[in-house]
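Below sits a lone chain in structure tokens, taken as the form predicted on its own.
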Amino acid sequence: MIKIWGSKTPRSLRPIWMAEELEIEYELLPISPRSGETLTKEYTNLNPKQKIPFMEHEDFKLSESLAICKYLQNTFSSNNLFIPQTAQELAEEDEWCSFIYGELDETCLYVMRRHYDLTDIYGSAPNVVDACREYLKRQFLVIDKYLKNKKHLLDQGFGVADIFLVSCLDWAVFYEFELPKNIKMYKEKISERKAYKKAMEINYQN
């Protein structure tokens, strides 16, 4: 039985969303970020980082949604998306899901977090956010240029760097952007898909 821990966060949605499109049977444990569920002294024994979110599979133990996506990716067989099989596929694949991770999620979008949803825990910072928004701004021009007649990020289809990139478009949104056409094309038609309407519904219950 594979276990996930977390909710409420993109950063969680990611491997509820994974596990849904590869249909595996999962149990959910919902514990939030800054609710003190993550300080527990069973869930520090689990993951002394603290953080969500988290996987068991029997006695394999991992953390970091990316690391969880691809193990998950990897151990279960699909047709309900692309998994890589050359080196030269699972290169392009890590190529999209790096600069997402690094430069829309950590770069922007949680240094935004920080100073826009947590200012009683890191304080207003009111041109971190600005510097934070005029960068994200750059990377979405670049992404909605290449997006241009394009379903998925890759080519072969549907994939873990798409599920990477609209949560954090999603992410975006809450945060008043304005997608460009063809990144907003883009995410609509990735919104349609059974397992993201379902995983949202898991991931942000309540």
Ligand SMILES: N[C@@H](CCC(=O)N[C@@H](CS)C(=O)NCC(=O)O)C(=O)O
Given for the second form:
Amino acid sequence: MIKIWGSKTPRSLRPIWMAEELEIEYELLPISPRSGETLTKEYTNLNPKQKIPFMEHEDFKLSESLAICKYLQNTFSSNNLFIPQTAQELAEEDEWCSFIYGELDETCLYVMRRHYDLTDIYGSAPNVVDACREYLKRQFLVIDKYLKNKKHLLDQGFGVADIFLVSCLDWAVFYEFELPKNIKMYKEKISERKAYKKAMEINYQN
Ligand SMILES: N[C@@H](CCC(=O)N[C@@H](CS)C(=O)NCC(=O)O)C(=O)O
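Switching forms now, from the form predicted on its own to the form predicted in complex with this ligand, please provide the structure.
Let's see the whole complex now, leading with the same chain.
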């Protein structure tokens, strides 16, 4: 049985969405950030980083939303999802995942989260937030051009890179970004997926 820890953030959505796409059984322990639940002795023993999401599969324990999604993808099979088979397919998927995680999530959205959303903890830094906005807009232009007439990031079909991109797009919309046309169409189409809707409901319940 898979246990997934964490809820209520775009990062916790990812493993839940992946599990829903794979149609696997899992137990969700919906602890949330800054609730004190990541700081308990029990959770710290599991994940000394005191962060969510986190996954347990029998004795195997894993943190990091990308590592968890890729582990699930490579452990279970599904017709709903493209799973790379060759070194080149894997590299193309990694290329997108690295770009999305590095440039959109860590470099922009999470920095904005700290200095725009959570200013009481991390301090207010309006210049930094403005720079993140500009930087993210530039990355969106690259993605928008690429997505013209495309339904997924990889031509072979919907996969983990799309889960990462759409979770970042939702986050950006929450921070009042105007999405360019092709990205908007791509996001709207992917948001119709049954697994996405269910994962959103589960991730953000209560
Ligand atoms: N690189 C990690 C980032 C995890 C992370 O920073 N999670 C935040 C929530 S989005 C967290 O757990 N913060 C702990 C807390 O604030 O209590 C991942 O992608 O899983």
